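This document opens with one chain alone, in structure tokens, the form predicted on its own.
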Amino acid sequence: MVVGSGLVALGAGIAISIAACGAGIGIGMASGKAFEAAARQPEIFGKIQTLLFTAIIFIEATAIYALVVSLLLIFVFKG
């Protein structure tokens, strides 16, 4: 089944590409307001970076599960 293998793989890439676009305005926006949070007070920027720091690492597990996700697409439903 040659349609339903290319259509898998299409999904498996949409979804993909939508949970790194995510992931990127998020650590984007993330980062933008840590940065100017420590431009206003810059004697509690270890705090802030930590926070940033944990902020990321949940925001980069999206991206992952989506991954695994189309990883699952992929590999089992290859047709």
The other form holds:
Amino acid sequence: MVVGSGLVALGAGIAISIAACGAGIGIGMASGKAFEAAARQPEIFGKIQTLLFTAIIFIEATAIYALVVSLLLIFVFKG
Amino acid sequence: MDTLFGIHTLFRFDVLGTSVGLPVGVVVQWGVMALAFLAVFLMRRNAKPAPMALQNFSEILASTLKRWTSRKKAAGRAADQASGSAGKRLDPSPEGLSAAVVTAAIFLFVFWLTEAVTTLTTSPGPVSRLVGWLAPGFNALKEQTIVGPILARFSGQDIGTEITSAIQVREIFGFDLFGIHIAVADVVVVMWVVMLFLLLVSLWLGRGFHPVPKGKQLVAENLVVSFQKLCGTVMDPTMVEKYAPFVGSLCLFIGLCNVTSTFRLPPPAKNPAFPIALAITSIGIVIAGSIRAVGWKGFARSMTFPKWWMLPFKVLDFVIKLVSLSLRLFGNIFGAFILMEFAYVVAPILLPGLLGLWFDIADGIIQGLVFAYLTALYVGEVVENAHHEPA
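I would like to compare: after the form predicted on its own, may I see the structure of the form predicted together with its partner chain?
Now the full complex is given, and it begins with the chain already shown.
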């Protein structure tokens, strides 16, 4: 299949940018809620921190998948 | 000054066909860190008022320092508490610390500014001329950070080809076994080096224990206890003793493997085989652990827990965990590696040292920690489910 390298670059950029938007919004919402909870009950901050850490790892994974896809696009599927 | 892939390095030597060197950027980074630490330590006693924004930061620093120095000064503090008045004298004061931080920042900024301005306009700057051996480094900085060469590099295929050649896995040596060629790549050799290092350090740390901990034994005990705490947050207390060593080894091994990119060695995780193999091992440990905990029958029941048709989804769950674990490590390290290659190509002196603090060191260690933590989480989750679900 013949695809212009410009289209491949565009695809890689769109892939990572949309995923980064989603992951950023997700991490922002999760951290905001966690800080609200910590401000309301400072004594459980340790537990919330662990939960937040886990949640951020899983949210971040989506952005990493997009990163892998766009890297594959750039380096493997050159067009 | 030697160069390694076009990057100025202080020294370079060849090991098994791979060139190893210490890039100037890394030396600059270490120098900045050392200067900042030195300034903080030297001037922490000079109590001067500082901007409010730095007060909290310096209080954190002060409490950390207090904890570090508390062992040495325990005797003195006890005497002070007995007298009840002079306890303040031994603690590093926040005001002094913030003054030190501000001074160090201003000093570094002025240093950088004079050098940058003079190197951009004329020959080596005043400080470089003063310290003659710095001149080659700053000349290279001048050559490679002026806007013109960067634009020239951007316009051509230069960056793309250099990065593409950097991500290739090179074969160090190979042999034929039953007609199959087995190639030993550079990343594998790096992995062996890390394994040897970890083995030697563990042997050294594990020798000569004493009932009253002291010196290196404190380090070893703190490491073990911190990994046990990490496991204790996500799994049953009875299982911690069994799985903490595995989780801790994963964390140390992956973290050290990722940190090797500081020395321009290829990090093993940029080769997808490395994270996939580690993830398969982890998922294997998870499955074996749950079988060991509840037996074959219990495991089969947990796989088909509410109804028999849940089986494909439970199998899929394991596969997705595997893909997620391996892709997370691979994507993070590969992305960081490409970014660092880009930095080394664009501005080999200043940029890699600064970016490397996060992308080489902090991110690598965090990814090792995350991998170990997720493994512990999966072990705890699956074994717990296998215990409770069949009821």
